[in-house]
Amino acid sequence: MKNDADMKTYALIGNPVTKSSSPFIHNYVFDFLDQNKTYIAHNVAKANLANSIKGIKALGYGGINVTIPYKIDVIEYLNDLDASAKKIGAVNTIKIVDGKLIGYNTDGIGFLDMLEENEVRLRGKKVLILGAGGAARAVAITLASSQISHLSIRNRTYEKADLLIEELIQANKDVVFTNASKRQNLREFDIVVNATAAGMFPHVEEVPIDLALTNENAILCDIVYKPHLTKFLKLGIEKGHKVIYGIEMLIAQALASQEIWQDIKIDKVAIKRNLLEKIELEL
């Protein structure tokens, strides 16, 4: 990579985004792919939100992340959506396209990249997510189009879960939607889909349920990527589960980033084989 002035610049934004892995994963896209083109981490005050955005534009940069907490203020400020977006309702990739700022949406995206890559097959599956917020939301949705035979919602608020569930039955009627917030009883699921912050840092001894609940075959999926091995994963491992580490989510999910701003397709597999070796040791 040449630091220079023909150098492209993308960029993550949010609050905090100090211990992001993001950059590290872009740049190493960048130098796998041999690109003059670096990536970095802008830290950004609401108040600064729009004034950020205007300069990102007029500094010419390739494309951005958007993460927590603006994945859905960031809209106003955009010129368009993608299909995705529109459905989620929520945009973590932004690509800059004649001037115009695009918002799409690869969280849903990422994580079917990473059941695929886990060899994780969906048709008639029943899968629970824990959870109701913005990334359970991304998720759930994109779930909701796939050959899912039933999907359910836990969530510590009954009524958000509730409400999450009437967009679902409104995008796939042959699925069937549930609202688990208040049964103990959750042995039917195949697959269940940690989507809360439980277990990030500095929370690292929550667990986002008891799996004496699930059954023991059930496949476990984890969203947070720090700590790496978290203690929800930790604990279904030591009870014989195939578990999901959340670093494969955000990988895949960045990948398809990289897809949609460079309009090109990626060897994710070779991508992601020699990518997970190195970022493993820097969680």
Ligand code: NAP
Given for the second form:
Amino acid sequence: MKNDADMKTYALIGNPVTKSSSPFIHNYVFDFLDQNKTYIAHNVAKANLANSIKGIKALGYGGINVTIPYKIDVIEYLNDLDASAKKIGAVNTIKIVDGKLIGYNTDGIGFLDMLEENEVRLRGKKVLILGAGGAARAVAITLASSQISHLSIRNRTYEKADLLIEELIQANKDVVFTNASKRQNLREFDIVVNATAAGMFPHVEEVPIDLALTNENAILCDIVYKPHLTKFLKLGIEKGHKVIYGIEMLIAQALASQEIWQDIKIDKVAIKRNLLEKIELEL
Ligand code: NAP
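Take the protein just shown as the form predicted alone and give its structure as the form predicted in complex with this ligand.
Below: every chain and molecule of the assembly, starting with the one above.
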């Protein structure tokens, strides 16, 4: 990194983003690729969202990530959405092309990349998603077009799971979609994904589901990445489950953003392996 006037800036906008791991990941990628680019995090108040986007455009930033709570609010300031953002209805990545802002969503592809890297096959699988918020929605809509046979949503607020299920049923008739919010026998599921905020720092003692309900052969994925070893995964390991950590999705969605911004294919396996060694020290 030369850190001169030619240096291209990329950024994350959201609130709060002070503890985000995204600057570490993206700056690592720029260093790995030996590029004169940098990535910073901006805490943006809601009243400043429109002006922040204008400023980012005026200053010639290379690209932006968007996180909670602006993944939907930001859409009105964009010139276009690609298919991923249209399908999910939210944006986590903005590419700036000739002064035009194009919105993408890499959460779903990041989730799929994470499964693929862990050699999880989806054909015919029954998947349970815990949560019906923004991240659960991205994961559910993406999984709905995969080769799974059954997708269930279980959420603290039952009605929100119902709304998401209705939408999924409209999108794909080949998968069985159900609301598992009130069910107590969850042993049929092959993959259980925590897409709730339960267990996320500082609520580290929260567990999104009683693990007595799950089949020990199920793969548990937690998309919460702070802490690295959530209580959900810790209890799962103790019960004998194979587990996948949230940091893997965070890295995968970040690398997908990089490929969109830079229009390149990057060596994801090498970068991820190095990043995982480094980033765990940061947590
Ligand atoms: P969100 O839109 O606010 O949704 C939160 C979800 O969590 C809702 O379903 C909510 O249920 C549920 N929830 C919250 N607290 C709970 C608790 N104590 N017990 C049970 N359920 C609870 O948030 P989001 O954007 O979906 O993010 C969810 C999590 O995913 C966050 O921890 C975020 O950091 C993580 N995430 C990770 C990645 C990654 O790349 N690894 C990407 C995106 C998000 P109700 O509907 O009942 O309120």
